[in-house]
Amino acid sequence: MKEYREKLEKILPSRISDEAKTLADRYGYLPYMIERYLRMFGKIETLELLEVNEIPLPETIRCNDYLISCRRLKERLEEKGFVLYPLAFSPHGYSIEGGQVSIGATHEYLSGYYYIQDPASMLPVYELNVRPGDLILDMAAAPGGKASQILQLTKDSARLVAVDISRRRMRALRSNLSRMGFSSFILLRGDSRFLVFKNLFEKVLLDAPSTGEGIIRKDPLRKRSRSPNDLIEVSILQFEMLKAAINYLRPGGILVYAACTLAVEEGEFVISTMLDKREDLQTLSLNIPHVKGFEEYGRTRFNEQVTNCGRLLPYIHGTEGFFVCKIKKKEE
């Protein structure tokens, strides 16, 4: 990974402008983050991003229509004083306000009728286009948001292998899948970079561990919690996981890579580097709302296929920051 690290280090800002320092001081960020935003978005859009990030994300849920119709769930929650607004880009998503109790303490929640989930994170599974009977791998599955969504969309008829490295988070994964009524899954605890599968799965979801730079609206501590070296180490981990994911995918299969981030270093750079190394990969266009991936960053021009990848931006889509890319492994 020495070559990958060296290339990554070269695209990080070598100096911090006075403008970035001023904005970082005003909004409470590490200066290198602002320098990168200015490079990515320009001054006007950077200011829009920083202002929107001061507004907390609304509480959002995903209705589990495997157990209850979304219409009936809405009625039941409204009887408890909640107000629900459908999310424009998710057929099962609602933003939610009010209520007589916490949204995580209702009878409906305990019965598995919904999952508390940030809005953009509902979208990658729709791009995976899962079908009953599919053999599917979720490589970073805990605490279960996307794993439960896969089983929901297939009416518990997919064959899902869900992997996570954390013992504590695995307990949450098992609890959430059971709470929501699902049984068509196998759970594996371990490092998903080192599984024994090869050319096996029809669909692979890699919701990669990230710096969390996309969830500042939810967790303002992310403004200052990750150093440039942290960003490098996370990007290397993501690349290693993506390499493994492609090996697990059968020819003709579909992989969706996602990361809750604004960072090019965790998105286009990871995908472009992999596309340059392998000729058997093809990015596919996305159906979800998005802006296209960056073709270049600083003085680095990416593989042209990254323009099929997409970003959700807080100041455009009203969500957290998110990166999504859909990749097909070509037939042999």
Given for the second form:
Amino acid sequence: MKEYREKLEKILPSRISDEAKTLADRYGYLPYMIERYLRMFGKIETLELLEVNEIPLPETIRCNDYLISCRRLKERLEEKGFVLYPLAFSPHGYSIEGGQVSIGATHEYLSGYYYIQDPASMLPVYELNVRPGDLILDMAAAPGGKASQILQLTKDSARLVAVDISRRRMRALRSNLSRMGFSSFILLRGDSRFLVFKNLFEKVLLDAPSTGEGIIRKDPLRKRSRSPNDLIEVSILQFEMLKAAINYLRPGGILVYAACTLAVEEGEFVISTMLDKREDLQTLSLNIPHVKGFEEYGRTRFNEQVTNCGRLLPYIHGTEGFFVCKIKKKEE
Amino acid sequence: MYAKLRKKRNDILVIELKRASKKEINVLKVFLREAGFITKKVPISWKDLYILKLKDAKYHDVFEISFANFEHSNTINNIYAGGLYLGLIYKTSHKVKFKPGLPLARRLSKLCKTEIRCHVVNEKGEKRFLYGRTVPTRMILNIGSKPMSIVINILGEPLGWGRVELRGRTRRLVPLIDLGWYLRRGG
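Next up, the form predicted in complex with the partner chain, please; the one we just looked at was the form predicted on its own.
The complete assembly is shown below, putting the previous chain first.
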């Protein structure tokens, strides 16, 4: 990992421009973040990003059509004073306003008829193209948004092994899957880098722990809470998890790597380094809305396959920032 | 903080997932009979019942797991939960007992229309019940065939498990476990 760390340190900005310092001061970010945004998006788009990040993300839910039709759920919530708008690119997603009680405390919520989930987070699971009977691994599964979506899309007939390291979050994962009426799963608590499986799963979802740079609209504290060193540590963790994920995947299987971040260091850099190390991997194009991954960043040129990966951007897609990449492990 | 996380190895709990013994299955069947069910008609796959045993725990979780056996599954030793949670088995001073879980209420509530009579509450009763509060007689639309039963609302949706008790001359419905638990537990 020494080599990985050194390469990563090289792509981080060594000096901060006055422009970045001014914008960081104006919008309350750490300057190194803005310097990277300027490098990625240019000045105009960076300003758009910073402006959009000032607007809180609307509350959104994913209807659980395993238990209730989305139309019926909409009617029931509207009877309670909520107003629901369908999300443009998620067949089960709605943004929600109004209501006299918290959206997390309705009878419908307790009955498992919906899950409170950010809009971009609903999308990676569609890329997995899950089917009944698939043996699927979710490597950082808690609190269960994507795990429950996998079971929802397969009508509770996939075989899901969901793993998480945190005991507290594991309780939430178990509660959420049970609340939503699913039973075709096994939950393992532990570090998903050290599982016993090899070449086993048809599908693997790695929604990797991240710096959360993509969810500033939801958690403005993220503007200042992650240092460059945190970014490096997270990226290393993501790379290790990805390496493990590929080992758990059977040849011919599909892996979806996702992270709620805008950072190249947590996206293209991780994927590109892995693609350079292993010849049995191939990225696949995405069907969800996205902008293409960067082939170049600063003076670094990534593996050309990273252009198949993509990013949801708050100022273009109206979501949180999210990086997604779909990888196939070639048949032996 | 991430460096700390990276250093943390697989901290394995001492847990054992075992097929339920005949004795353990019987504890569940006794409970179901007490709740008015005919065990042969209950939609539970008895052969898929597993008990999750934690070292020194006072109770053990019972699950119905449809796919416990897959390649390498016998080497897994950090299972936290799986499948349909039926409830937990615990020991009192002289008896082994079963406490039902919410997913079991959902599974069995389908039988409320045909096989057994469940407790039915009105809208006000539903609200009280979901807050874990006792429901007075005037809010109970139908009292089930047994004191301990599944509680449903007027739409037939399961709300949990409750017991009808006599207090003086009036009956009241006491929640054993209700859907509000998901919220109170912080899940």
